[in-house]
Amino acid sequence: MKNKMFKRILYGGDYNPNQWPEEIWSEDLRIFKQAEINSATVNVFSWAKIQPSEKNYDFSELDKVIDKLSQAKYDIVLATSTAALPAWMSKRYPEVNRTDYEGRQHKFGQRHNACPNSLVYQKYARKMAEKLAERYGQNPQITCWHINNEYGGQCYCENCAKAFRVWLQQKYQTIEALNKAWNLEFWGHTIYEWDEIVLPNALSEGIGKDKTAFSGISIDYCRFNSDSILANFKMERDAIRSIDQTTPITTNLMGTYKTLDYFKWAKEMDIVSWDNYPSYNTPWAQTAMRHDLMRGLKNGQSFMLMEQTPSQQNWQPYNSLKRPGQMRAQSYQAIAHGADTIQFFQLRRSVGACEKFHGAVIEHVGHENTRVFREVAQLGAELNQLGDALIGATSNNKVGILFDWDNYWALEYTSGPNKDLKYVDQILQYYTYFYEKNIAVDMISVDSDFSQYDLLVAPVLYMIKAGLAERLENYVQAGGNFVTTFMSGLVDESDLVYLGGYPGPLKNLAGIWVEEIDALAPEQANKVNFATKEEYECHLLCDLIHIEGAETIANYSTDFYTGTPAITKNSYGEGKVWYVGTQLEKNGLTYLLDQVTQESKIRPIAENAQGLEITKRVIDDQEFTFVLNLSQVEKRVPAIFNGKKNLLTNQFVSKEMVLKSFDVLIII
């Protein structure tokens, strides 16, 4: 049945009319209604003007924004405003603003400029949030609560040092059991008392930004400012539902930010909401693992697009244009993998600061005779055709691919074997193979519920946590398949390594012990070749394996270890194993993965798809397939569609029907 957060599909986005006079309003809306925009985000920078002072709340503008947008029949999605600190906070008590990792305190300025564990910041926050609550918390109009905006960051002041101890003590309890954690043994690092800790940055145990000599006390700060800023989070939603029970709360990630473990964040929101910003280069499989992962953070839940371009960034290197066409088609490429909201960022263009460069839907011009706003106004017509049909569809994936904030933590802060080895480069590697293929996938964490796949995939699962490796092994001696490569297995939850081998408690299931792993420089590869006789390069790491039980699919065929094994597979129960000991080629893992698929009887949504994204989403029985020409050439659509209808037209797919540039098909 249809999970409905919304009645219908919000089409709107960011609106600041505090920004402008008020008789620009009036004209604003004439023109979003043009453009058939049904919702506005607004309050998001707004705490100065609500609040000019300590002791001072000033809601007159707020609420003739909210009375003309509530009037006008508009779904408001009404933010708390708590992203960007007034300045009479930071002048009255400086302890608000963050110290960053080189240990600077910061003054007023820039945005999320708050520290998370300060008491005066969590105070205010708190009471504006419950402010806007009685005031608003009524209003029917009010859609969806959207708190604070693009939480990130982190900070290194003594609020959070102390905060920090106190995480450590409920964590670890004692401080012997902190000192084995972290193996303070090495470097004679050992800590006698809780005050001795000191935070990890730049002046501690920083090696640059991105390393650490003590990967342990690294990775649990990381662990302790995602719940830090989560804590922030959950007071400000707790705050709103202490009057306002029933309205959806949100704030917007950002894909696969690497600073907050959004598994555990989603649990605490009603609703996923995310902001999608490729540059001119982004591949769309990346885009696309993106809105499967935020689809995956709550079991494949409906998501909030909450923030895209309509035209261009400004803050990328390079602020292409979108070609005519492609935000439509990037719009429905979200709808497609779990989108139930189209919104953009922003409504009106600003006139000043670091943003007035980036796009809106009413440009600097003024007015809707753009190519920018006709694009919005077809895809508004389109929206508003589809109505609610698509609200809270699902989608039944057989292939999971695993993503983990604690693995993209310690993975990275690993020193060795390669500076080259990047968690999220790794999971894009094998998402591309299935989104290539057209085989959807489900972007699970460790904690999901692994029997409703056929195939699981877990590149680089560095860190095995406790219970991991008997759910994996449960799940393949009940016939699943699983496919791992290098780089998994090494080290528990406080990355300390686990011994007897290589990949540690994965090696009954992989059949295999690794006994050394070699780093390939950029301009060097090594060759595997397979049983089948087909050779591909490899290229940043190679493991030299031991066979244990498993079968050689392929072997190195140069170097020293020549003709030893490079991948491998594994009966475990009913189920099979894969092994990938190096970084194939594209083709090669091509190859590899066409054998995986067909063995674990994975098909795809639709053969000899020419580059076309096709994917589904379903409501009870009806299946809402989507056919997307993401390229910049025609696209003959396949003759499997012959007959069925186009719901974006109500017409019928013809034979040697061909998509141009950027066009789609919703087919049902």
Second form
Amino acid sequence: MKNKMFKRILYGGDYNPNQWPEEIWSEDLRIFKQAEINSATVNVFSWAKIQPSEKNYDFSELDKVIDKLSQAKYDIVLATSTAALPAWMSKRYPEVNRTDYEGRQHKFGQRHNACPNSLVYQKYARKMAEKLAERYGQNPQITCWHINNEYGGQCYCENCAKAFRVWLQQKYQTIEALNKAWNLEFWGHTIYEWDEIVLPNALSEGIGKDKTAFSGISIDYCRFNSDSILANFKMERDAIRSIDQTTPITTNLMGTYKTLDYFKWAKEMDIVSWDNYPSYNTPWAQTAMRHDLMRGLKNGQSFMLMEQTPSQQNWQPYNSLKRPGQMRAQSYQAIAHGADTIQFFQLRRSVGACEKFHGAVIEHVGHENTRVFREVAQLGAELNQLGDALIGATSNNKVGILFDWDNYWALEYTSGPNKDLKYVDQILQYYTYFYEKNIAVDMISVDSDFSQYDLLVAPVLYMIKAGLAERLENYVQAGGNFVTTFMSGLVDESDLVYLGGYPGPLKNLAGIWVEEIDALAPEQANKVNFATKEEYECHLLCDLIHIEGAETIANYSTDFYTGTPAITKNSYGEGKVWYVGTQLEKNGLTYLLDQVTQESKIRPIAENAQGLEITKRVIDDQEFTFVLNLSQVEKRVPAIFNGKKNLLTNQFVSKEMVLKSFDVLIII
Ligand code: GLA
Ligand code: ZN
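With the form predicted on its own done, generate the form predicted in complex with alpha-D-galactopyranose (GLA) in the same format.
Every chain and every other molecule in the complex is listed next, the one we just looked at coming first.
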């Protein structure tokens, strides 16, 4: 697929005219036009409408919608509608309904509810994708295919159990290999026949909702479930592709959503798209990190912001309004991190059911004289001005943070040493340091080409898959800098411990070995002392470290391991490796990473821009620097931007320039 997937920034979002009488559609378009809306995502949940019974398809309404939008020259994002089962299918074929973690087979209801291994579901979903492609695939206004919606969840039905056994046979070939990989001698769980394997849920190996007696089977189930659902995506994609060879195909992802291995998924998608729904108290760094992860899924290729609310959500505990200017600022934050589209959920607010209190471009009042609409219209005018300048722009960042779904699953299944250890939290602590310093970061997979980075950061890289340690060694040998932490290098891809001392295959690289791991409860703390006498608190876990070639950067200063190393640095080939044996309080992590970035020669985009978010996109040697004030207070623009042009106003930045809360500059 080419670099510029779209000719303009798609601006619009989920549009459900099927929920409204036809008279309203023209009024919708009249209002949308005032906001320069140029795109609509249709048919997301219309399966029951376009296939009212097993034998009957009825596209008459969708034809009208697509005609109307096509005449108005919209970029149409056409969804395949397969994310909510029609009632007739649930009733006639109960196997299409999922069985949950507790083993209960569901009835008709809700959405995102199909068993991925149901042949009936597969047959009808494939057929639907085919029919849609045949009918609409040649329409030049169809700019993108949107398969299903927010794929996710799990199924524990008998069909899935059968498919799991086949998946396992392919993976392990022999029962002996499987017994060994899952360490089934433990508790005498040895398997002799493939059909003795049952799915790991609350009725079998599950301990509570998210722990397991046998992580081997549970991690394999996560992989299998992600693959099963991915197979549904590929099936619809292939059905479309055999008829429409050119239109990009996507499905909307959900940031750090745990259940699906998005790196694997992205390989099958032409363009990544995702839905951004931060809560009122989500740190800005966390949203930025999610955007960067979505950009990282396809090695830095720009993505679609498929959904965000113009104002308010309904499904969070506290659905605060976006403050004046906030939606605009958040939209530019998405663009700054790689979005080529700004799309809302949804264009007109529903009259009933659970999303009637979800914000929309057209609110219940039904006209355009609202604060929300005015803000949508202002942004629409600006994006229209930007044209295609930014589309396809990438980044050239020098810091990579490793993210891996196998690691996510395995780390969080561990029973011990500390129940509060959460993967995304750990990654976010490191990400936040770079975010606050305005050092732009790529979120990358463990399979990426590391050589383009000056610094790689891999917090809690618990699982080291085959070949990874060697690739990291080569990277550091050649001059790369590498930071890793406690709970790294512990297990292989089957979650079997690397014997001979922690951190297993990273021992050489780090020049240490770890003998024991202490766990601290929330009310407990230890302290670390740097050689410079700086002292900081640390929490969660404390590795008891022996030096094998590394130098000690900081020691613990309380408890029976006082005076032993907590943080080390090792020279390896041309490069350096820092091992952080505990969770440092924020100031301590800043103190350490300041040294790391200095020694790794990493520079921020702008120094001393405390509290502004500054990031960059690049295309054809043209740099676009985004300066966002996401705080509540006014901030000065850093001096390095004096005299430069702000693309949004075509004015030049002056010395005295101040950014108010939610102000944005795009500096060229
Ligand atoms: C998700 C879904 C949408 C809608 C929004 C509401 O992102 O994809 O259909 O339910 O949430 O926030
Ligand atoms: Zn199932």
